[in-house]
Every structure is written in structure tokens, then in C-alpha cells.
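For reference, the chain that follows is the form predicted on its own, supplied as C-alpha cells.
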Amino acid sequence: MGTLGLEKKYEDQVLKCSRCGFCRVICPTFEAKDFLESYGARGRMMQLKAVDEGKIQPDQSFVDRIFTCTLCSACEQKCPSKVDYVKTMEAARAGLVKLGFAPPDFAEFSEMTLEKGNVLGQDNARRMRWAAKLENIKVNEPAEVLFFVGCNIMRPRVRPMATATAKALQAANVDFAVMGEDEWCCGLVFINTGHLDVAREFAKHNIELIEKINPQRIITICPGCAQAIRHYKHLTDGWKPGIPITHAVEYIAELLDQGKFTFTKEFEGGSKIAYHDPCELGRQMGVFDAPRKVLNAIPGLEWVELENNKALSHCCGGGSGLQGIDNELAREVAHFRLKEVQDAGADVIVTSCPTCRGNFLDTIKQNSLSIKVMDIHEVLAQALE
């Protein structure tokens, strides 16, 4: 093991990188940082190799480069050597955390999240405000489906996403439950940033509730939450739920196929929409068809593919905790994506991720852009009314 204590499989990945540079054409932070090599995937791997071999010492500049990657995995789509870049970056971050290197204020952030149970530092009782006008929502009761809502739901602008999803499930007569105020953060931001001990605490807590509800399926409105819950088996003593853990849009597409409900109301949210594939849902979970199936089923909805779509979708900039580490960089990355929307002649961007939605909204406000942002669940809820 080298300076960062990387496992051999990750050291092998560092050596596997041939420094060809194909990743440069698609790396969002490389583009946003005016093509500065150290902010690109290849540059990060070169620095990682030098630090792990002891040729240079880790410092705050190195930490900045490693932790400002969005972990969007776009580089892996272009890599001829098939380097497992994202997992290697996560391992490098865990090594840095063990050495005492992490983004400023992250220790305080971790402590606050553990105390409150959510990344926003709010009273966890606020988690159920999204359901204030809904009836018959089961909380911590046995159910066929567990709807894991996620921390973002505590933001007022995200609540309609959960409300819309619950309405769709009710329309299809799905037996589902939520964890309510007992739900804790999924822990993904801590997995992404190498704070695995913190992530493990969230995993243990949430697993206890999952086993109490005993669902046959877990759905989320956040791709990151689904990714995190799938990762729990690596954080605990081999927890194996043995059930599908998917994004809600996948489940809703299945319900559509089964004829559980149909959309009858025409879309009125804008003249033309563009669909944005979130990195975690698309590239990392392989979900491309389900959201498009939902959009195609809605009457009167005209939508277009962006130039960079599906596996080559441009990152929103909000992933891997970048908004908390370097918000300016996160918005710069989002601005590139929003320009694609404008170039496509669309006035609405629809996504399937609350982080994407939030970063787009902030960037639109900052730059006074005339683009509307919607979540796909909001779109389908409107069509169900």
C-alpha cells in the first residue's frame, strides 16, 4: 500500500490509466475550470499516482482537486482502458480522510448530520410536511413497497416531488409505506467523500427500519438514495435485502405497462421540454428508457433530446457534495448544461433527481435565465389530475 492506503485493486486502476486524454472531452470540471489539467479526470489520476507513490506530499491543493470531481462517471464512457475511475476516487478520498485531509468544515458537517439525521441540519419532524394534504400514508408499517423519501424533501421546493410520487402510487393502488421522521440520511455524500464511518451509522439505522417494514421493493425519488442503499451491503456485515432497490420512475414505468393508470390530462408546463439524464440514474444505474416512457405517455407533451444525452449526458454539477465544497464550480458546470437546453429551443428542463433540480434552479436564478425546471414526478402528477 502507498501513502493513501489504497487497496491493490485501486492501485491497479491508477496504473491502468494510460494518460491518453480521451476523458478530457467530457469531464465537466475540466471544462468549467478553463481546461486546467489538474481539474480533469486524467490530471487527477496523475496526481493521485504521484501522491500514493510518495513522490509528492498531499496538501490542500491536492485535496481540492480530488474532492471537486463530481463523480459523474462520464470519463468512464470515453476511457479505452476501462478504468474504474469513480470507485478509485472514492477510495482516494477515504485514504485522505484517514490522513486527516478533507474539505474544510466537513467534520462539523458530519457531526451535525449525525445529530439531526439529515444533511440540512433541520428538525427531522419536518420530513413529513410533504404529506400534509395526503390521506392514508402508512408510516413504519409493513408494506409491499417502501418509499424512501430522502433528505432533500425537507426543502420546500422539493416537496412536490414526493407528493406527486405518492399520488401516482395511490392512483395505482400500491401498498406503500414511508419511514417518516425516523428516516435518516441515506449517507451517500459520506460514501462519496470517504467518510465511511459516518455513512455506516446511517446505514445501520435505516436497515433496522427497512427490516421492520419488510418491503418487497424499495423506491426513491433520488438516484443517490438508491445508490446509497444498494451500497449498504458494503458498509455493514453483508446485509443482503434480496429485493429491488430502484428509482420511482422505473417503478412507475412498470405500472404504466401493467395498465395501473393512464394519463388523460394534457401537459401545460411549457411549449417544449428537454429531458436531462442524471448521472447516477443514467450512466451509473443504466436507467434511460423508463423516464422517456413516462414522458411519451403524457398527452400534449413535446420533448426533445439534448445534444449530450443518455450515457453521454452532461453532469448538472451538483453531485458528490460539490455544492457544499465549491458551489461556484457546481453552478458553472450547470450553466454549460443549461446552455444546451437553450440551444435545443426548449423552455423547460425535466430531470429525475432533486440534486440536479436544485442546482439548475440556483444557476438559473444566478444567471437570470428564462428556463423552467421540473421533476418528472411533478410532470406525471399534473397529467394525473
Given for the second form:
Amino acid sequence: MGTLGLEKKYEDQVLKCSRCGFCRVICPTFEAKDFLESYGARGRMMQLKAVDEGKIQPDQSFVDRIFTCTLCSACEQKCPSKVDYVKTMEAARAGLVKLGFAPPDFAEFSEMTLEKGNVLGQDNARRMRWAAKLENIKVNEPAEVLFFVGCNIMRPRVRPMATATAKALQAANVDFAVMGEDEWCCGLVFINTGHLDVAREFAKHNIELIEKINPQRIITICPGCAQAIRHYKHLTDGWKPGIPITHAVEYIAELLDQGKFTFTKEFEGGSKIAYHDPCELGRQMGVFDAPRKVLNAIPGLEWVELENNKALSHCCGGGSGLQGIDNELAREVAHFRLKEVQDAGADVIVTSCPTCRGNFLDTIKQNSLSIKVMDIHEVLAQALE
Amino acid sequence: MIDGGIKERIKSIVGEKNFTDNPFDLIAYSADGSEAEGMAEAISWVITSEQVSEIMKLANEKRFTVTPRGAATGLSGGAVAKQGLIMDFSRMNTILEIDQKNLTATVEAGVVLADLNKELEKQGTGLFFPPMPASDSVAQVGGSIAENAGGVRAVKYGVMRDWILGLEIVLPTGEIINEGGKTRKNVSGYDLIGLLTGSEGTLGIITKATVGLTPIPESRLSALAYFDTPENAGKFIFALFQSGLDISAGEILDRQTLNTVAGYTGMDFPDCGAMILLEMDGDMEDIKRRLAKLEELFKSSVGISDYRLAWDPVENLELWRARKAALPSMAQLKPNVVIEDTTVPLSKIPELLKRMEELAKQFNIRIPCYGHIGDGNIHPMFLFDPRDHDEAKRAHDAVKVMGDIVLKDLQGTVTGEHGVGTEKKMFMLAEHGQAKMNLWRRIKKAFDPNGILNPGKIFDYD
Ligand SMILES: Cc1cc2nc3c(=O)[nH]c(=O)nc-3n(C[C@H](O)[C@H](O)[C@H](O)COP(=O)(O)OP(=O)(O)OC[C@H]3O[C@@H](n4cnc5c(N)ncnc54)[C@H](O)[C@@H]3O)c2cc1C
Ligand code: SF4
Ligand code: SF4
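For comparison with the form predicted on its own, kindly provide the form predicted in complex with the partner chain.
Now the complete complex, all chains and molecules, led by this one.
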């Protein structure tokens, strides 16, 4: 075992990188750094190897190169050696955190999130504001479906997404519950950045509530939350929920398929919509059809594919907490994706992830672009009005 | 040595943001696709030919070395520097002109090969630049000319050299020269394009290139056949060329490769000695006619246990599945591989495959072979785990014996398309002899009197 304490299976991955450079074509941070290899998958693998073999001591410049990877996993799609890149990177980051290396201000961020229960550091009581106008929402009571809402709900602009999801569930007569003010951060950003002890705290707390609700299915509006809850089994002593943990859009597509509800209202969004596959929902969870099915089911809604779509979709730049680590880089990455939207002749970008949505929105504002961004749940909200 | 003063001067030429000497950046630039490794002292990106020229003048004045670098997909260590400055072309990547009337494109050195073809498609030219190595999605024009790269379609379309009409070159001493242009023929003076193409960045720096283009074929369809022995596969290839059936790609996968692919993908192959994959391009009707002729040839050939023909593009993709999975499947078997690049006369391919099987047994390692049967360019893959020092040594010892076999017994060369770099230097004397290498030294000296451009590649100058 080397400096980073990588298990053999991850050491194997580092060795497997043949340095062919095929990942250069797709890595968003490599592109946004104007082709600086140390911010691409190959360069990152080479740096990990050198540090793990003790050839060089880590420092903050290394931390920057390692923690600015958005874990979008696009490189894995192009890798002829099939390097299990994202998992290796997460393991290496955990090793670095153990050695006392983390992005600046991360200790304070962890403390704040643990204290408040959400990554925005707000009063957790605000989590339920989205439901203010809804009736009969079960909170922490046994139910068929658990709707895990996620920290982004603290932002007023995200609230309509949760409202729309709940409305769709109600329209389909689904028995569901939420965790309300007791829901804590899913912990994904801490899993991604190697802060496993912090992530474990969130996992333990949320698992307790999940068990109380005892659902047959968990749905989330942020693909990251679903990914994190799926990961809880690795953080705890083998917690095995044995139930599907999916993004809400998958569930909604299923309900549509089953004819549990339909859309009747004509869509009045933008003129031309482009759909963006979030890395976690698409490439990592393999959900490509469900959002497309939902878009197709809405009367009057026209949409186009972006040039890089589905498994080859380009990252929004918001993955793995990049906005908190290097906001400028996060926006640079988003800008590349937004250029694709313009190239497709679209003026609305629809995503299925509040993090993508937020990063796109900030980038659009910063660059005064005339593109509108919507989450698929906002599209849903309009269609259900 | 690049001291602080020199660094400041390089920055004043290329600008602060086009320079780094951060140790972690240097690590990220310390290798290419081969096993070669080395740490440069600094990296600069260049944007203009004038900057390249200024840096070379400075390098001559201060005697530091410069290593040009494209996408560093090279498989022979050409872009790896053990000292001095790495000059990265990734930011000098403008497609300067697409001239449909003359069927040419003029591009900067850092243009990615596939990007040129994408642009030709986007502009609806109906044209393409054919000599594409398998690394075309990332490899650059400059690096590929410097390696004289080929690819699966070299059997029909040739290699880089066949498509380069003009070059802008910055000499190691800093002068900017232009060679050739848009004309299809040019025998005026020495053929410097010929000399520079394949010179692996040791004689001059390519900053711009004018390349030839040709109409995109309407369609491509393929066929594959399984042979009982590599010998019968070899005999078939001979018959194929004699038949005049024009193929655009001809690939062979040996038994070991097929076993590896089967283990990785779960694909099922008949028990055989080798598989051959052939592609034809042109207009659909003509291809179909040729496919039917090919089927006749399959039927009348000895040793074919099974064959398949793709009559439409979907089937065509399916036939290429095994070939595409060849490299990924090797990586699942052992973490490291020395990718060799042997090229032998067509008649010697069966013997090469047989000798590689024997070599694998002799050294107790795996050497799956696949490659371009249409031009005799076969890639034996020497697999090993670097943590198993004994296995690693056996693999490298076997590579040396492979060199002897190819050069002495099979009248071939150790590299058909990947170049010499540092990784195949050890074979140069045996392949070329002292007199020729002395001439190389004089040529190198004439171009680069101070030996500052990409030293230590192809051969040692002093
Ligand atoms: C998986 C894989 C598959 C491959 N398949 C093929 C194949 O099918 N056919 C084939 O021929 N090759 C193949 N290669 C090898 C390699 O990709 C090619 O040689 C490619 O053309 C190199 O381009 P590059 O931009 O990566 O050059 P680099 O590796 O960066 O450089 C190659 C050489 O060119 C020099 N150089 C770079 N830029 C310049 C410049 N502007 N001026 C002067 N010298 C320069 C460098 O110093 C170095 O010596 C493959 C490699 C990999 C990893
Ligand atoms: S995961 Fe994404 S950002 Fe990270 S190295 Fe791979 S392609 Fe680049
Ligand atoms: S594509 Fe895979 S093997 Fe190739 S350099 Fe990137 S990570 Fe390494």
C-alpha cells in the first residue's frame, strides 16, 4: 500500500491507465483549463501514481488538481483500458483527507453542514416551505414511497420542483411521505470528496428515518441524493434497504406508462428545448429514457438532442462540489455545455438535476446568455398547473 | 538547465498563462502512451509560429532542450522529455482554410485529426482526410505527421506522408520555412516534407500543414472469416490481393486475441487459428457486387471454418465489435502492455504469428497479436503486471528476441507506424547499420547543430 493507502483494487486501476490520452477528448475540466493535462483524467491518474508511490509529497496545488475533477465519469466512456476512474478518485481523495489534505475551507463546510443538516447552512426548518400550499403531505409516517427532497430545496427557486413532484404523486394516488425538517443532507459531496466520516453521520441519521417510514421505494429530485443513499451500504455495516432508490423522473415515467395520470395542458415553455443528461442520472445510473418519455408525454412540447447526449453528455460543471471548490472553473465548464445548446439552436435547456440547473443559471447570468434553464420538474409543474 | 531567468524570458514570449513549472503539472506531462517516462523542467503552450521561432532562438542561445508535444498518444516515447522544455501544441489549433476547389485543408499543428473531419462534414464539403490512426479523436496533425502515422485504412489510403502537400516548419535554429504548398506534384529541391514526415520532432517543428482531401465514400461494408491456421489466413490474403478486390481495411486477430476478447465480452468465436476482417468502401451497389465476389473467394479458399458478410451498416458495426474490443480486453488481463509495431512482408505474416506464439511459450507470457494484415503491420502485445518483476522482465526480454526475429528472419521492421522514439532505439543499429546511422547523425547536425530539439529520440547523436 502506498502513501494514499489505496486498496489493491484501486491500485490496479491506477496501473491500468495506459496513458493513451483518449480521455482528452471528453474531460470537461481539461477543456476548461485550456488543455492542461494535470486537470484531465490521464494527468490526474499520473499524479495519483506518483504521490502513491512516494515520488512526490502532496501539497495544495495537488489537492486543487485532484479535487477539481467533477467525477462526471465521461472519461470512463472513452477509456480503452476501462479504468474505474471515479471510484479510484474517490478512494484517493479519502486517502488524502486522512493525510490532512482537503480543499480550502472544507473543514468549516463540513462542520456547518453537520450542525445545520444542510449544505446551505440554513435553518433546516425551511425544508418544508415548498409544501406550504399542499395538503395531506405525510411526514415521517409509514408510506409506500419516500420522497427524499434534498438540500437544494432550501433555495426558493427549487421549491416548485418538489411541489410539482408531490402534485404528480398525488395525481397518481401514490401513498408517499417526506422526512420534512428532519431530513439531513444526503452526504454525497462528502462521499465524493473523501470525507467519509462526515458522510457516515448523515447516512446514520437518514437511515433511521428511512426505517421509520419503511418505504417500498425511495425517490429523489436530485440524482446525487439517490446515488448517495445507494452508497449508504458502504458507509454503514451493510445496510441493505432492498428497495429501488431512483430519481423521481423514473418513477413518474413509470406512472405515465401505467396510465396513472396524463398531461392535458399544452406546454408554454420556451420555443425550442434541449435536454441535458445529468452525469449522475444518465451515465452513472443509466437513466436516459425516462426524462425523454416525460418530455414526449407533454402536449405541445418540442425538444432536441444536444450533440453530446446520453452516455456522452458533457458535464454541467457542478459535480462533486466544484462550485464550492473553484466556482470559476465550474462556470467555465457550464459555459461549454451552454454553447452546445446555442449550436443546437435551442433557447431552453432542461435538466433533471437541481445542481446542474443552479450552475447553468449562474453561468447564464454571468455571461448574459439568452438561454433559459429549467429542471424537468419545473416542466412538470407547468404541465400540471 | 532552465533557470529562473530563462523561465522569465519564455513567459515574455508566450505569456504567463501559457507557461508552467508546477511539479504536479510536470508529472502529468512525464509520459505518453508508451512506457517511457521523464520529467521536463517546464512546459509552454505556443499559439503562433513566431513564438515557436523565438523559443528556438532562445533555446540555442541558452542551450536548453525543447520537446514538441501533441496529444502525447505516441507509443514510442517521442513526446517524453527528460529535461528542458516541453512545447505543447494543443492551444495552436485553428483550421485555417478549407479549399474545396483544390481539395486541400490548411491547419495549425495542434488541430485534432478528427476535428478536421468533423469540420469538413459540418461545412458539407463531402470530403475527408483519410489517414486516420485509431487515436484520431485526440491525436494532432503535427504529432501525426511527425510520426508518419497510419491506421486501419492505410491499405487503401496510405499514411500521413501520402497526404501532406505543404508544411510550415520552424527549424531548430529558429528560422521559419515553408515547403510545398497546394500543388499535387512538386519535385523542386530536396523533399523536405518527406524528411520531416516521420522525423519524430527531431529535425524541425511543424507549425502548419496543408493536407490533401478526397470525397467520402458513400458506404462501407465488411466481411469476416475464421481460418484454421494463420498460414491459411496468410494464403488467403495473397489470393485476395491477386483477385483485385479493392479493400479499404484488412485486420487480423490471432487466436490469443480472440480468446482474450471472448473472456472480456462474452462473445463466442469458433475454434480457429485466426480471424480476418475485411472492409470495402465505395458506392453501395459496387460494394455489394464485390462482397458477393468475396464470398466466392471465401468458399473456394482452404481452411475457412466460418464466415460472415455484412450487407448493411448495422451488421457492419457488429462485425467490427471484436476488433474494437481487442485493446480494452487486454487491459483486463494484465495492467501493462508493451504494444509492438512489427511490419513484415505480406508473405511472412503467418510466420510472424507462429513465432510470436512460440515466443509466448518460451517466456511464459501472453503475446496476443492483431493488426493490419493488408499492409503487414501486426501489433504483438506483450502483457505483464509491473508488480510481478519477474514477469515484467520476461516480457521485456521477449521484446528483444522479437526484434531479432523480425529483423533477421522475417526481413521486416520493428516499427510500421508508431515510430522509434526512445522505446525502439535499441533495434536501430541492427535494422539500419552503422553507415546509415552516421548519415543520420550528419543530417541531424545539419538541422540542429546544438542538438537541442527532442534529443535522445530515434538514435543517440553523440
Ligand atoms: C490506443 C492507441 C492507438 C493508436 N493507433 C494508432 C494507429 O492506428 N496508427 C498509428 O500510426 N498510430 C497509432 N497510435 C500512435 C499515436 O497515436 C500516433 O502516433 C499519433 O499520430 C501521435 O499523435 P500525437 O498528437 O499524440 O503526438 P505525440 O505523441 O504528442 O508526439 C509524437 C511525436 O511527434 C512529435 N511532435 C508532436 N508535435 C509536433 C510538431 N508540431 N512538430 C514536430 N514534432 C512534433 C513529438 O515530439 C513526438 O516525437 C495509437 C496510439 C494509441 C495510444
Ligand atoms: S470524471 Fe469528468 S472531470 Fe473527472 S477526469 Fe473524468 S472526465 Fe474529467
Ligand atoms: S483513457 Fe483511460 S487509459 Fe487512457 S489515459 Fe485516460 S484514463 Fe488512462
